[in-house]
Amino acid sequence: MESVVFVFSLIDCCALIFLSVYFIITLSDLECDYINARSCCSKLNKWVVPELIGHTIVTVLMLISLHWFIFLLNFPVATWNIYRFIMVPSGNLGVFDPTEIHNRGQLKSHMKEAMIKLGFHLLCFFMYLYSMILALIND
């Protein structure tokens, strides 16, 4: 059972790594003016909820399977994703808003956040891989 948890977590983490890279590429395209703010934000807002769901599922799965260290590592990032999604101002189109993305350095902060998430998901990927191999050996 434990190996199934880590296989699912590994697959989910691969999807989250892909999303982080997609966010970085799309934001860098906006920064270089290859795409406009409206199309960039609509592309990114499409993937905010799947990222939120994917990360929350893994966090809850680690809580249920009693892997406390991994749960405590994932909990702040999952909480940040939920907070960011809930605290979208009422006039904005989503987490990424085309009218505000160039204001107050939001583009840089979104890029920094995507880079930090990529590093976090890469760290989690290797932790899940190690834990999966350990669980398969112990079974």
Second form
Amino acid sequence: MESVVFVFSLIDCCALIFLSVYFIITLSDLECDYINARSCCSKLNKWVVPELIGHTIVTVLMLISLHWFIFLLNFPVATWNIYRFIMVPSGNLGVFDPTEIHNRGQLKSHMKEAMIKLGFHLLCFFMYLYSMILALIND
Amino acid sequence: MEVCHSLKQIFVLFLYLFLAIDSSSTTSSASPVINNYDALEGGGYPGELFAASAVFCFLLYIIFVFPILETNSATSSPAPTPQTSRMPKPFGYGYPTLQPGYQNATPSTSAMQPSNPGHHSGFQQYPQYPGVNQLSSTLGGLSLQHSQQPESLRPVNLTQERNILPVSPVLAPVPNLNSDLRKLNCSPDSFRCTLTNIPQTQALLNKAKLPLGLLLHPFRDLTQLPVITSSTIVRCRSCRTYINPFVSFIDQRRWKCNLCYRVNDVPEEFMYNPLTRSYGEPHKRPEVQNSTVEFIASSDYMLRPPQPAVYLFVLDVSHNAVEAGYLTIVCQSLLENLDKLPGDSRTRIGFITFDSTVHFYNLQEGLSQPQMLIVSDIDDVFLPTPDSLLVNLHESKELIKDLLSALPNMFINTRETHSALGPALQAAFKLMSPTGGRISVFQSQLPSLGAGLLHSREDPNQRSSTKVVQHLGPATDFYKKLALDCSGQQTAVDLFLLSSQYADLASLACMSKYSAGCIYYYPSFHHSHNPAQAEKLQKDLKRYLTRKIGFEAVMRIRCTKGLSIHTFHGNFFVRSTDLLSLANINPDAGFAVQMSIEESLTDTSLVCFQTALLYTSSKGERRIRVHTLCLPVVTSLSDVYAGADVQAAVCLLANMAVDRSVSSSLSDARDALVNAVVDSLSAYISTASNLQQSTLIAPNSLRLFPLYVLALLKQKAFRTGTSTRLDDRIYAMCQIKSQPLVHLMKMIHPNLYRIDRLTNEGAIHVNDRVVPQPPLQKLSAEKLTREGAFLMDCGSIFYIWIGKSCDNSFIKDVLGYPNYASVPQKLTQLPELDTLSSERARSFITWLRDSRPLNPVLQVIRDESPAKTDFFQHLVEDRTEAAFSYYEFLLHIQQQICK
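Form predicted in complex with its partner chain structure, per the form predicted alone context:
Everything in the complex follows now, all chains and molecules, and the chain you saw is the first one.
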């Protein structure tokens, strides 16, 4: 059972890493003027909800399977994701808004956020990998 | 920076490969997209392209050494520190702690002598201040020894200075350049910087605590503009800067770019000067002699043939709109100005009206009369006959005239109260998208049907709340999306809102904000009950229909290497880092940008800013208007203060405060405005350590700063405590964002003149007419005497206030009425009387009117008329029940500084 949880988390985590990298690449494309703000934001907004769901599932799974440490590690990030999604003003097109992304250094803060998330997910990746191997051996 | 950037790119690609994401998206995203206008005006540094190609080489490299790298990745991937991203403080510039005892400028206390001791006798407004007379007498006569100090640095004791406002309108400070450069520099009317002396480093800027930014009015009506037709437009090869007066010629054949310092060749053609018809004098070419020039662009600057001028009018004909009676005015103005609409033989025009359905008008040439087509399926609106709805103005002129004369009476008996604005806009977008152009929307109520319907959000009881002002942002993203779609198809949407009730301007305004349109608002409009608004609409329309217009425009602002622009204000869509996409550009649009200093400007003594506006004129010509501004770089804090442009700074702060109110809250924005004054003045006081810390001193250049900020706090956009309708507030915010500096300043701080005793003293002569120049009065009821008549110039409206015991001869000679009691409540015009005082007053008002494009309406207000509050709300120096008087505000600032 334990191993199934971690195998699933590992796969989910891989997907999240994919997503963070995709975010970083798309944002840096925008930074370099390869794509315009409109297409960049519509690309990214599509993936905000999948990311949120993916991460929430792992967090909840860890809570259910009583892995307190991993749950506590994931909890702030999951909360931040949900908070960010809820706090989008009603007039904006999503978390990434094409009319605001070039203002007040938003692009840079989005970039920074994506980088931090990437680091976080990589950390989790190895944690799940380790736990999975441990669980498999124990089985 | 560049290295850092490419490292990041490499890192990204490295992970990309490691995770084996499909490579198709790499190639598509990494290849610059040519299919948009970015490429035309010229993108960023090719260095980035170089970085990209380097990355591609690296990609190949990785493929070969992939196995080795794979093992490394585990250790290296989590490690990279995110780029030090400079999270700007909410108000745009940081406030690091100040070094104590910063002793660069040391003006001594002796200079703080009130310049006008004659006024102490009439001291009623400032009763709290003790001993002014003693101070001024002890300090008198000592100011001479500071004559070598520049005037703008003269310390001014704000609490003692009674007459802070100069008698003549405030002029923009002149940058401290040598006389040659000064002569060449761009006019402050088109291009202004908040600091005319640019600090060398970000640290110095942070110390000064003043905002750094530019205020632009790029498409201003100009009387004189050199237009250059040449087959090659000379530009820097690396940063694409246009050649300008501030480049240096290394020799006859080479010039050095003043923005990126690259050395470029002078093309052969440039050696010939068409003006003097001489050869070999590239520095005498008009491009190098004028800082504002216009180029006629070649086909390299086009993606498609220049579009014709296309105008579409979308008119609300619901019961509410018909009741208000705006249709008559709009149709009449259009009929009068049909021949003056900017355009050529290809000009096209169309009409859509809407209530709960959308009506189209077939105006195809050859029809005997206009055909009305009704589409009642508003959920999926379609164009009934796509070809004949937008027609050539010249071919179908008779039909158009028929329609315009019939339209006001067509809906006279309508009972339809609903308004399907959203579907009408969708139809308009469909109609315009093949060509692009201008959509003018006239709306009279809250849209209540179909896509984009809105609900009333205003709680009238909250209008005068001092706490939270809600609903400053849009309620739906429908209008923003629509605007972005329009902007993508080179279509701008202009909104005329003529509503007597709440119409959620915050949401509706989005359609113009992001499509580079403009917004007009006529609260409680009614053709007969409110003649002032009706007249205003008429005048605005005349200007709106006949003013210049540019289509499919883009604007790019470049600045010297080291400076970077991080925030833009105005109506447009920022398509990529520094490219503003403007579907339309009009001469009344202003813009503002905020800048930061990324790299120290140590190796240069001058910085330059260049705006290039590429547009299609109404005659179908592709043109580029280029403005270049040059400013000196300074290293000392006192020089930064000496060059501060207080009006520009206040306008920029106002723009920032609007953003802040929408993204955070109104009270935050108000606090930030006060803090801006407190911080800059306290920073200044601490530079001059031998000044008395307890007095409130400002450099002469910033002496009006507290006054203007107080005026801003009492402006409709930011005031609290006074009853303000939400739409009025939002409209004021929209104006702050989109007005050029000259108009904005009048809106923030109107000019007050006494006009009952105009004399020819100091008068100027304009076209054989003598224009009297009365002194500016401060905005305080203390200046209003019952015996006088005063004119207040608020930019878009003139008020004439007449005191109770105003001289009968003035009323008779100027207003044409026998006495005060017989002056009517609603007087909006001065009669042409054949008396000297009437002539003087009229010539003064005409002169004021001529100085601006908008034709302001005049309102004569008697002392006891209900319109009095409109006038008195602009007296910003006085105390109101909810706000400080000027003197109290100064004390408040002083308190904050001492804290």
